[in-house]
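One chain comes next, on its own, written out as structure tokens in the form predicted alone.
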Amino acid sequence: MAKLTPLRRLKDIAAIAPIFGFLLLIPPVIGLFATEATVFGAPLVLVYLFAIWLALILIAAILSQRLSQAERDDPK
């Protein structure tokens, strides 16, 4: 089995992250949170949507930073 370089591993994660985000935002998954429950007065489904949105933004920012660092450090 070939060993993955850190740059290749980060590129793989960057390719999978949008797919993972899509799967978290499809209606059957969102429907799991469409209940009468509230979090500090906000509907649970709304909190879920904003939490996933925030998580995807943070993941993209971290991946972007690490990818740019890995490309600078990659000896080619």
Second form
Amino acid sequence: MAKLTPLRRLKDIAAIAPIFGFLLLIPPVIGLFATEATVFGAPLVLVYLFAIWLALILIAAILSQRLSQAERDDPK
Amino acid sequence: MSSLNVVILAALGYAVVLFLVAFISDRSTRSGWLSSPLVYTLSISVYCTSWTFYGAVGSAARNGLEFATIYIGPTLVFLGFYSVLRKLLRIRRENNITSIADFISSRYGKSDLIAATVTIIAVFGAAPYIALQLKAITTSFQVIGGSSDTVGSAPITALWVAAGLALFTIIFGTRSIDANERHYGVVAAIAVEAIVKLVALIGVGLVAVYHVADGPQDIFNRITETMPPPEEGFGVRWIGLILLSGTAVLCLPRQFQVTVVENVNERHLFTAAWLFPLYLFLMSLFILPIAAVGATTLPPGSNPDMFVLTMPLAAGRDDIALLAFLGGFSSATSMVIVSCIALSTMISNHIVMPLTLRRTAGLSVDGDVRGLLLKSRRIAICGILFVGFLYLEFGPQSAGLASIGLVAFLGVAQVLPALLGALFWPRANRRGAMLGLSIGFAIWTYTLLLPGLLADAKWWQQIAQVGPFGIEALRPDALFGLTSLDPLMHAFFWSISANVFFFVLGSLSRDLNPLEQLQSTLFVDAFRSGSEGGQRLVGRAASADTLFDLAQRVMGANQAYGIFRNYAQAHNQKAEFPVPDDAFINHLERRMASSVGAASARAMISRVAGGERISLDELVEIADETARLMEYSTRIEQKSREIEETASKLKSANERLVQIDAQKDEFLSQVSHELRTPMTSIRSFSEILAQNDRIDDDKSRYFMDIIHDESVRLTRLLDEILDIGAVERGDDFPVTLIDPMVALKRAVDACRGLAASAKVTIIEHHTDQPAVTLANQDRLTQVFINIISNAIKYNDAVKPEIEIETTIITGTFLTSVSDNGSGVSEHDATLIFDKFSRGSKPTNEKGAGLGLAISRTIARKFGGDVVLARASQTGAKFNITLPIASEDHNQTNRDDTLYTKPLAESV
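Structure of the form predicted in complex with its partner chain, please, following the form predicted alone?
Okay, now the whole complex, with that chain kicking things off.
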């Protein structure tokens, strides 16, 4: 059985992350936020969309940094 | 209002700056910042065209948040860069891929047909898209330069712009034909443009938020006021657009060009993975504010597609408006330039080159291939721009910016199934890719492209309303009655579904040919097997001179010479030209592929070196490490299973030996016992005779008789024991094809004397069907005699009779011998076939009790058996079965087997 190296774990996370991101940004999930409610005067769904978007970018940054590090540690 | 002159001056000045940047970057190739991940990321942002710059605001003003889907898709794709994009880059580098068409065709057996198909799809998708960019530039000219009559006619402007773009692209985009030599000038210019458009859009956004509106709070109010209700807009179309934009960022020829082909370092992707989504995020940040401010401040009826320009103009910020104009100009020009490079490469490599190769059907490639390629690329660039211009002038005028862009997205999305199949599905083959691509493309053309192009044509409107030939189910906007989706999603659903379906169906319908198999392994296992490993399986041969001649025509003498010399040096070969072995020919083919594409390179090499012969066995063996490991473990498993089997066989053999050993002991003890009885009487009577002198003659004669009888019995016993030994070993009686009836008749004849003396009647019923069996005549007679004589001897009836009957039942010759005596008791039935057993009935017979045991053993040797069929009080019945030999052996004549020697005594 292959060992679960950090690189392997990160690879799997990197593969699954876009799918989770997609699920968060499509109905029915995004529909939950499409209401009249506002945050500091801004429509809730607008805030939700841009917040998730920014979070995905952050995750991409962390993942790529970790993957880059893991590749260097695990030269294969 | 800035005067027209200022605008023209700014545009020209900007163009000059771009030319300079490109020129300087081209001179200083491979210098620091040009190969930085930042420049790479900025070049990817060619994704944001004027459609983004102007159109996104228009889309936001009409449909609210929907514009964001176009940027969320790419964000998700780059978030998952490690699984798809990284693999694309690796495959490109190892196979010198020149375009998306080359990529697909290379994977599916280097097929030029597939390459041409993808090229045609790309051109069809790109022409309206390029027209859209030209339109954006000319419209923005009109808007910022005042009314259209002061600018001059729009067509003239568009023509000038197109000409300028063609010039730029030809100068910096067709400098070399090798995909390995990056277009540094172009990349640098595009990076600059990426910064300009971002700065411009943020500038306009800041004006909207802080100059026109009163800060964020006011903006939010305006957004709430102008946006459609938030409950709307999150349906099928929302999901579909995210998928579509994610597809486009992979499959658009220009995206493939900047992301994959122009990539200099795989590690740059690690930066682009988050920096490019961040760029998109920043580009999107001010779209809604600009749209909201535009909608609330500009007069009703203003074109929302131009809010980016008209809003700052209306606010009196001409400087920002000029910046916005340059931003839009940048977006449009960068897209057109990269698209033209990508498309012209595809057209020259996948359409012009194969046609030329086909025309010159001779053995060698004539003429200057390199010159031909460059010329065809330049002509293609002009052609593409001219078609775009024509489309702008004479195409439909009704479509908004966004819808044209989406039509193009769906067109290139037809490549996605084949692309993903190329990366992850080893079984995907050329037939599947070809079917999926062409059917998807056809449906896209019919349901989306033509309705847009021919919207104003009367005959098309007719078709759209009632369907072609009046067939309602084939209406282009409601295929098979599907009316619940808007035209884009309708076309999306049908084209992609059919595409995937036929791609899978076609791929499963046949096996991969060797070249497809090889390419499949190189692509799907890009990170596992070294490319050289697979390439060395291809066996071809040509002289070094011929190869050089070919190479210099494709790449020019200098570069070709460089390749030959470097290879020879790298492989420690003394000569100027390397030995033209398989490895070198493959190396050369891959180098040539970076100029003309895999399919054409292969075709050209094949002309001088012959077609490749790929050993499938070797291929399969090295194809997949996993497969090899699995095979290994399977073999181990099999071996351990074999060992287990052997062990259990040994165990049962051992048990059998123990059993036989016990039987032997039992037999010996029985034999000893049987021998002891007569021996005891012989000893005691002989002792009496020896010790007593006074025994009268009568008595001594009586004793002598007993001793004699016992000796005879002893001899017979020993004979039988010897006999059973012989029977069990199976020696001394060879089997031949005989007629069992002959043996039976001999046996009955032999028993007649015995029967007469015992006054037993013999009744016979015989079958008249002939039969042969594989047996030994004498031994079989012995069996019959034994059974019949037993029936006579043990018959205690008042009027004794025995009945002998023969029948043939399903391949068996059955002889039954029954008597009318008192039968065999239940207890005896289980014992009579054992050695040394006699029935419990008192009898004067003196046998050792081995007869039935011997008979059964013999019958079993012949494949038959002797069984006690009836043991009732009214008489016993023994069945002797013998298998009948097959018909083709049935040649033995009954008369052949006449008995010649006297019968053995009954036992």
